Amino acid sequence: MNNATGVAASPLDTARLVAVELDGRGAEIEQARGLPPDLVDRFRDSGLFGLALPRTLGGAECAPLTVVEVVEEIARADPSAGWTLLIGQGAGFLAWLDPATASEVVAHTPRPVVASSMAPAGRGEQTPDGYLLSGRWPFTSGCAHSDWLMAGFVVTRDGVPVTDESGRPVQRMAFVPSSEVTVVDTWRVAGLRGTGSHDVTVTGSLVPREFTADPFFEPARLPGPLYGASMFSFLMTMMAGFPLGVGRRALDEFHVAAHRRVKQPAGTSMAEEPVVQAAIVRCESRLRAARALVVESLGRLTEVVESTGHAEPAVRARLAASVLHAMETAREVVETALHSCGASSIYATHPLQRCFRDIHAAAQHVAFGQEALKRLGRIELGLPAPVFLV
């Protein structure tokens, strides 16, 4: 990441430059149903797709807060681009592979973009060399421009799921090169239209065992605050900037509309209305408070991992809860801005429409569901909970 003077630019400075280039391209991105090729190349060449790639593999391995800030900046410029960027950090999961195997991946594809679908929608038949993988995975954002796919699967033997000592079907994640993946054009949706989150299929691909991992139950092979807490903490770190960025964009549009829109017959701006003044200060306070909670929770987790090499479930749960709170807050802020800005915001091309559609689509991700809230609540109350999902 170098600027025009040849001095290395920070990832956040780079994100701000790219955000300017995204301005005005929202409709184009939605119509393309994915990032246009020039923007994919821009994300690659600028190093933005390598924020979470381990430094030992040629990536930036940014501090967790830096990742949040970069995703926030891009999501503020365009929500679909922000979502594509955060999902494009799947190369960070290479930290769960044996370092020698991970090095093979980057030797094959330097600074790879890794799409991921963690749902165990595949079946991997055990062989002496690994697993014969077949399956179909929906919602695979950025799959059309990705170099590798990380896909969840259930291990089978003679077609029957293998179970562990507790009776749970054994699940793993497979890293598969894109040449063995078929993209099925399915992405015609209400929100996040520009993320290219099509279905993908793999049919009978032999995946060597060393190209698989179980990030739910196995620790990362590499240390550091990005990887040392848990797979779920890594995922929530990647996602935290998205609602903050979309919420901030909605408030940007609210501020502009408040001064531009003139109420008739009084001839005064919307900004002069007490109800609007109250709404915007509430939104600003809520979003800033949500952001502060994410920063505080992420800082605590980073501090703990750097000092001990790991993080207890309670610390991880506080981070996850802060990200869920940010998503809930952003939804409220977007809805308030949309309802306050009048009829002009109902047009499909209006930035607030994209914010509205995209924040609600993103909120459907399993990480933000009621099951996640239930797990976090049980941990907060000191009750037994599946901590591998925190």
The other form holds:
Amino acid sequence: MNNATGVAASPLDTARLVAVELDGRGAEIEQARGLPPDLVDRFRDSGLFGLALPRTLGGAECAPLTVVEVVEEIARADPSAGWTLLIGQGAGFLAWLDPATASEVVAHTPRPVVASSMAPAGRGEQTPDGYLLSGRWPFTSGCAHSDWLMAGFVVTRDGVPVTDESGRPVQRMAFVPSSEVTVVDTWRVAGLRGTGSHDVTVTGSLVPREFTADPFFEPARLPGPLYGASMFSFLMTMMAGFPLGVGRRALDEFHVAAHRRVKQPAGTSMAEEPVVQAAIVRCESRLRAARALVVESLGRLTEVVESTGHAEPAVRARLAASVLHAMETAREVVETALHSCGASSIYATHPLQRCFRDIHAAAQHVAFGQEALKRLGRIELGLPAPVFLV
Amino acid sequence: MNNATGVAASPLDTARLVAVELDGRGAEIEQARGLPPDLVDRFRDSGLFGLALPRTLGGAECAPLTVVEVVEEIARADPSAGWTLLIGQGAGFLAWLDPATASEVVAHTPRPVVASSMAPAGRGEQTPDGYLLSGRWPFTSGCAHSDWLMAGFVVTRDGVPVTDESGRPVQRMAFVPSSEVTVVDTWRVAGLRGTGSHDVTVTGSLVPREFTADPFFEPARLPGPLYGASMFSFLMTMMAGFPLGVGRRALDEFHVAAHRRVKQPAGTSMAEEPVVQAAIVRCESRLRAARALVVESLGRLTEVVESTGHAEPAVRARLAASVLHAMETAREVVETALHSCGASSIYATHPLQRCFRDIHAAAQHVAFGQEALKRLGRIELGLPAPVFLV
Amino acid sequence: MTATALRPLTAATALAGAVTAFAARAETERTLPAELVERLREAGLFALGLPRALGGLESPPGELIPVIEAVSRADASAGWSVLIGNTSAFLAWLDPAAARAIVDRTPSPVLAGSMAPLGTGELVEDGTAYRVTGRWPFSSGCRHADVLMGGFVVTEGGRPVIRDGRPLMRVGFFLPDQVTVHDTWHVAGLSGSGSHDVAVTEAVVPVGRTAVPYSEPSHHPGPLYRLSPYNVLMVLFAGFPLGVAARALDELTVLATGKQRVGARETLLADPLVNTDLVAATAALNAARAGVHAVADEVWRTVESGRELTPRLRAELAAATIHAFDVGRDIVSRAFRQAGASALFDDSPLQRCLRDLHAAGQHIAFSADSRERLARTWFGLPVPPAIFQV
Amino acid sequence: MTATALRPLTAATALAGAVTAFAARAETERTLPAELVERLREAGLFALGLPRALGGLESPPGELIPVIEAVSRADASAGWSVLIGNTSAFLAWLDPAAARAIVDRTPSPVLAGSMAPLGTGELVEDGTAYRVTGRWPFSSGCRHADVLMGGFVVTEGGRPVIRDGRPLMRVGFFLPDQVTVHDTWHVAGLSGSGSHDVAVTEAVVPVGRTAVPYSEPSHHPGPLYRLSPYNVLMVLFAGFPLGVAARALDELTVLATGKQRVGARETLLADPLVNTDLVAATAALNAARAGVHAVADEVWRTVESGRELTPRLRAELAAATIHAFDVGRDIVSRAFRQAGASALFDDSPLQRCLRDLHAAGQHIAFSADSRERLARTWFGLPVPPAIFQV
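Show the form predicted together with another copy of the chain, please, the one above being the form predicted on its own.
Next comes the full complex, this chain leading.
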């Protein structure tokens, strides 16, 4: 990451520069239903797609909080771009591959953009050479510009799912180069429209066993706070900046509208309205509190991983809970801002409108669903829970 | 503050010890409608009433965050005791007196407990020797055990309010020794019952001019982060731990009840209920986020005061907003916990019941009212506002 | 014209002033003063649910609900006592001769007690009576009740009798001289409702004075007794939150019309934060009331025309009452919050509304369990057994 | 039997399937397809608000509201278009001969446009007509409207005419050939409602085809036209949120009955977090509906009996509609959230409900300003002038 004068810029400085460039491109991004090629190149060239790539593989391997702040900045500028950026950090999953294999990946495609679709929607038939993989995966954000796909699959033998000692089907993730991946154009949506989250298919590709991993149950092969807690914590870290950035943008717009809109016949601005004053304090406090909790929880997790090399489920659950809370808070803040800003925000091109559609869409991600909430509740209450999912 | 082995204990360690002693004394405190004498002594002797007394006057002059954590701990053990403790930090207002006069106060009554009632409910007739003060002040928590009273008054000459150049009545605060203060037993309430927040009267006491101050408009005479921002920031710092402690107690009780209550006929605990799991995660996240914001805002204010000696209204407003947010969050958390914990919490002695009554009562304090919210909204929006009230 | 000849709503309205005047005394005595009980009884307000054949009014829900609302608006504890006293409706499930004997002894008897099977009872040798021992909490109005219900598990040789895999349960209708009241009602909310524990020890109750309202149909042909006992209770409950919340809004309106806040130039009522919230709260309350009546009327039309109540319609009736409680609870909290510090004192009706409605909301009918059973009934999912079936 | 002979609700119900089938096309065309407009017109659904004397149905609110609800439930954009088309009710404020001429030209004309005085108009020399220029945004249904309203400020010599300190305003009723539609309706919500800008340039409109519905009484004796134009609009609006929210709950119920969440063993519907929320949402919606009808019926009884509508009752009518919007908005957000990722796609009715109801909620009638005016009217406080008086 170098700025104009050749001095290495911090990722956050870079993000701020790129954020300015995103200004006014929202409609185009939505129209394209994915990030336009020049912006993909910008994210690649500026190193923003490499925040989570392990340092040993040529990446930036940023501090977790830095990732959050960069994603926040880009999501604030354009939610779809922010989502594409955070999902585009899938190169971090290379930390779960055998280091030699991971090196092969980056030798083949330096600083790779890795799309991911973790649901075990594929099947991989065991062969002596690896897995014969076929399947169709939905919601694969950024698939069109990715170099690799990480995709979940069920292991089969003679077409029958292989089960482990407890009788459950064995699942793994396969890393497949994009040359073997077909994009099926399905992404016709109202929210996160610009993320190109199409379906992808793979048909009968042979994936060598070392190009697969089981990150839900296996620890990462590399140390460091990004990977050392759990795969799920890695994912939540990538996501945390999104609601914070979108919520912040909604409040930016709320501030602007409060000063710009004039109440008739008094001629005073909306900002003079007690109802608006109270709403803006409440929204600001809620969003800032949500952010402060993310920072605190992530700080705690980082500290624990750095000092012990791993993190207990309770500490991971607190990070996840803080990100869920950020998402819920952002949704409320965006709705309040939208409702307070009147009819002009009804047009599709209005940033608030996009915040509304995009935050609602992002909150539908399975990581933010009620199963996740219950899981975190069980851990909070000290009950048995599937801890591989935190 | 010394522990059993004679080693100086931190205020927070002391608070934890005292918190244990408060266990089971809630009913008695409510019955007495004020802190029983032995607990008053305990607060005095342990130094807990001296957290905010300037160091130059023999006090602990704790870091702002320490005050918050101590008040949080005591409010968690018993909300009325917590409120009495925080209001009992009025000795901090001595920082606004002329240092020589303040020294006289502590010479007369070392480590004084100072009650306060800031509303200008009294009148002070100017005389050559000072002000002849009379008035009746409501809501004077802890007045029965205080050594001094700080009370607001309007300055009069020949019975007529004196106005300043802008035509507004001149107001000051008088420091009056408790020997000149009469307590009028008025405190018959449902919430914060154990705080003895009676009315007090003063009738024709002569208060020398140097025993008065105008902390709304004059800066403190002593440096330090507790006093350097504003009188209002001092107050909000004292209060911040209260909602955090009461909210925490409600969640403690929620946890206990979730495990203890059994659902018939299934025989499983309430903790196994998805609705309870979701509620507890939400409550935990909200309260923790509110706390994180208080810590962040107070940290920022402390840093600014320490480096520049004062703090702009915007920074002070953020602290105030974080404390309002903590109060609002605590109210919601307490209500959710109460509603989730079933009929046994209906009894007056149940801690949740007390949390409910007490948090609702505390939220009625004028510092948490809608005028405050509007004021903070105006500052957030960059509009003119009475900044002496933040 | 005697008082009893008045329409119940007219009578309730006429008594409202007296009910309000007794409110403070009811709180002090922790039960409804005997004098007020007599006036309510004379006015026929304890005969609303009683079968006409037993000398009662057998009021349709559309008439009954506004009566409970009017009394509850005058004083919540009185409203609660009246609605619980009207569980004399359950006499319809008793053997007609036994019921007749009860009303011959005391016309329009006031009922108290609980169907929860917290006692045990065994047939005496000749099979004509049960010998029952048990203790039931939350027996509102037990100090003035003429008949006290107590649910019990039937035993044989000291062991519970099991039928269809569940313990056999009955409800005994005891006379006051068989019952001991344990003074337990030390509470913050509904303090005037005298909801002490009641107990019987080896009390002999004729078989005819026991019933199985849990599952058997009633013995009276009136449409009111085609409702399930649970639904009868839901009809009795419905007016309560409507009345208490309306009272809170009444009080806030009066206060806001007369009051100026410190630092504000206009009355509280002119503050848009107050007046728009009052309007929104009133609209929500009006909707909740209309919602209760709409479904109660539909239920009434159904049973009057001799059709069966579907599980869905029974669930809708309960859901409307629960919604009224949820809305009411929210309204009293908001109204209290708006009122500021003057609402703190024991003589403020607003704080009593807050305490009383939240206390009533702790009733098991509004628990997460009950809501879940209700929802499962609504959607036709299998419902785990419970004392009350929707 | 012709379609128009059906009761409007029967007709609307019969057309529901067709309306739903056209929904996607309406979104694509960004206006209601002409074919659907014809079928709605034939079914009499654009004549609900038109005076009987002009060939309309002049439906009482109690009949009109369920019709709008039924169409809105089938498709929100269609429901919105139908309700706006029925502002033909405002023809009652037009000179009867001019109104007659309009319906002679097109029976049951569809209206569009806006009363907001965004144009200017000056009398032509002979005083028989105004020459009007202006542009009005948000003109739903303008593509198929037979008459387009446009509010204008009357000028003389190019200067606004002032009466009683305020500009004199009138509303012109223009014919389609006088009006230019500016294609501006690129939106996320209510996309199928064709709410483009409309403009006239020096259009000559006979004086008789202008009216002053802001302040003058209507020319038709029917009780519907005793309502203020604002209240007529509120009656037309009321069914919309009820229908859209009901649709969202329909969709969620269907989805939850069939769907299992990843990692869950039961259907979504068996999850208490889902089923209790569905029941609570339905109870809230039923209450909102009942609340609207209760006050609409009271309004109707009042005007039918020839009594004046008090400001309070007019305010209550508006408040009931606003409450329905608030409840509806909350419900579509919750229902969308419960539905998970499958609701993201453009062909999911749930996401359309979300977009459409939030868009409609941006209408100025639901702004903080409007709520404040409404509240001031309710409480008899002075109300600042505005185009519409409550």
